[in-house]
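Just the one chain here, laid out as structure tokens, in the form predicted on its own.
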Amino acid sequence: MDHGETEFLLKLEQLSIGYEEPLISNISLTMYPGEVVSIIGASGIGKTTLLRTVAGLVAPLEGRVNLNVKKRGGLGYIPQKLGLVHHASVSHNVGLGARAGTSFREGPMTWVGRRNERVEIAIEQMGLTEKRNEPVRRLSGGQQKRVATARTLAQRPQILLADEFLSELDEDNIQIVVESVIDYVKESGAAMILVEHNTERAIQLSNRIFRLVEGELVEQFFQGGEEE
């Protein structure tokens, strides 16, 4: 695909990542307005640590990550483990992604409005509407999944980082999440990293998919749902 001038949102360049030894090296990709790239591959191959060097939380031991952000908040990440406030509401776990989102220059009643608004949309968008007031340790693990993604789609990130955040959920749930997350980074011009175990809908779901195999990142062609 030909970007032409298009600014880049997310560099990664010759990353290698891990822990004292590198679970993957030589790392590039670069990711535009409106992508959406899934990363697949076994469990425990490091997976879950790109997107956690991505995000900031695991320095690389070489290359680079180049974040093309121009506003507060402009990295969201659902993590696999997801970091809820188990005896808060839902409401304000999704409040605090939009503070993260907002900024107080707006002034503090348009910084109010503009935070409330992002709850309530995201709240519906999950179909929570009739849970916001509960206590999150109160909700089953799909439900809480959906809590974590309205809390990332509050914030409005210009780069998404989701972890395996369709499981525990049923196909019906499934939809809606995907629906709205996706008509997010179309309509935002955003961009998404996706670790993702389902090989047919990371297909379904994404512009490139890349399988991590023997320590290296590989960008898989499918051809009629099947790999080429």
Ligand SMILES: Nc1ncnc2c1ncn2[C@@H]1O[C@H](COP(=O)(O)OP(=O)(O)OP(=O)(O)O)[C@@H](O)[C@H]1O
Given for the second form:
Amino acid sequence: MDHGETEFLLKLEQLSIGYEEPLISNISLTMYPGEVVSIIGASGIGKTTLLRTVAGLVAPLEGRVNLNVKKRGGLGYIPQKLGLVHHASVSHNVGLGARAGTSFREGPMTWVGRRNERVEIAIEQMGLTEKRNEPVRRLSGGQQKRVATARTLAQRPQILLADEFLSELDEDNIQIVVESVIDYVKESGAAMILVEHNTERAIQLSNRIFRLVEGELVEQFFQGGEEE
Amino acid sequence: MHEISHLQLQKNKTQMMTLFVSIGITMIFAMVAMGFGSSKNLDFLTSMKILLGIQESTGLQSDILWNLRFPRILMALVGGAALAMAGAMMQGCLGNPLVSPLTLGVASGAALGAALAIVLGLTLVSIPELAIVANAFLFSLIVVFIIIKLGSMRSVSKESYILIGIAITFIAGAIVSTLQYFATDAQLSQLAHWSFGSLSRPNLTNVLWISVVVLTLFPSGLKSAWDLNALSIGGDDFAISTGVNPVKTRKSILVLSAFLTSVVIAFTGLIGFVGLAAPHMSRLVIGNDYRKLIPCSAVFGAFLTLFADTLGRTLFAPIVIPVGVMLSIIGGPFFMYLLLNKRGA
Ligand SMILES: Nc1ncnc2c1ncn2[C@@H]1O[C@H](COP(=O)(O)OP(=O)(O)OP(=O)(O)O)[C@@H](O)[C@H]1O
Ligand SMILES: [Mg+2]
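Form predicted on its own already given; the form predicted together with this ligand follows:
Full assembly next; the chain just shown is listed first.
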């Protein structure tokens, strides 16, 4: 793809990731607005570690992560372990994302109004309207995944990292969630990195696919669902 | 959240009441404290009458009230509030209950600055009255800056800040000891005197300036409450999943609390205990929600410091016990009592 003058949103430069020993080395990746990249690979290979490094939770062993986000809450992260407040309601949890994604500078009234609006939209998109006042601990695994997704959508991030956010969902729900999230990315010009264990789904969702294998990040090319 | 909302509301109400009552008590106590002093020209009752506008004051009396007692009391309130607030923020963003505003090398930086000014005459500002203050302030900020730079270089964990803080504290301490070794007796006593925290040093103008700075920073402290909640509820991974960048947040909160601390201790010398104890007392009373914890710590810190200082200057009057010493003497046992009581419950 030729991106000409467009500014990148995310640039990984010769990145080496891991906790003490490197898991994956020499990762280079540049992403532009509207792009979706999938990461696939075996369990324990370092997919979550890659997302956590991009998010700044783990320091890179070598190289650097360059994020071009300026606004508050510009980085959205749907973690594999969801990190929800279990005793609090769905709307409270989603509100945390909306809070981070809005700024007082927008003016106090718009601030509160916009927040509530964002929360309602995200809850509706994720099909959680009936559950909005339920404490999260009473929700099923799939419903909790959708709460975490709604929270990040309400944040309106410029870069979205999602770690297996479709697992535990049934086919119908997957379609609903995928549509909202991908629509959001395309419309707002965000960039999304998606960790996905289902290769077919990765092909369906993303512009580019990378596989983590033997300590490297390798781009995969598919044609009609088959590996070339 | 909703099924427990009624109980929650009730609890919120009690907590807000506690906060307002504490503010009230502190203000009344501040007025009472204006009446204490060793001057023969102004006893307690006369002071109260003057303050309440029942009696006219002589020039000397108003001088004592407004130029001696008032700055000291305001300094206790503002300094105590600032240190306690800084302590609460540091504990929250480093996720460590043992952290106080002086842990991160702010104090050793200030001591180093003061020692350089006193012993070597090495000062960054050429106004003589402000030389030590400016040195203490700037060096404590320099030290914090170094700690934050080093702490975020290799690893992003909060432990690295604490460890590097400890290392730098030792280094700065060694330099101060070396300077003491070469200092004259007069310089040594000046340095020792500096390191006992005292509220009598800053004059009215100083105190008013400090108050302006602290009040200006207070809203930023409150604004950081949500981010601190996110950081303290579930650590870095939870924070980022709610859109709060833990690394950036931690840095900016560290800078803010270091700034609050340096502004105060540059003028008063080392006052440490209130920054550790007041946030903990507040936690016991009002819980761990930083939106309440920060203002509550500020109020408790103000009260505690004023109480300690008032006791320190009346107990053995005319001998004045420095507030830093007093705080540890009365605050320590009280703090222990609260902690042990909580365990029992
Ligand atoms: N906090 C940690 N400290 C040290 N090692 C870790 C830590 N977290 C994960 N690891 C190790 O790093 C390796 C990669 O883990 P990671 O979670 O990135 O795998 P993954 O590709 O996401 O796997 P899965 O598909 O099962 O989620 C594993 O061997 C794991 O044991
Ligand atoms: Mg994983």
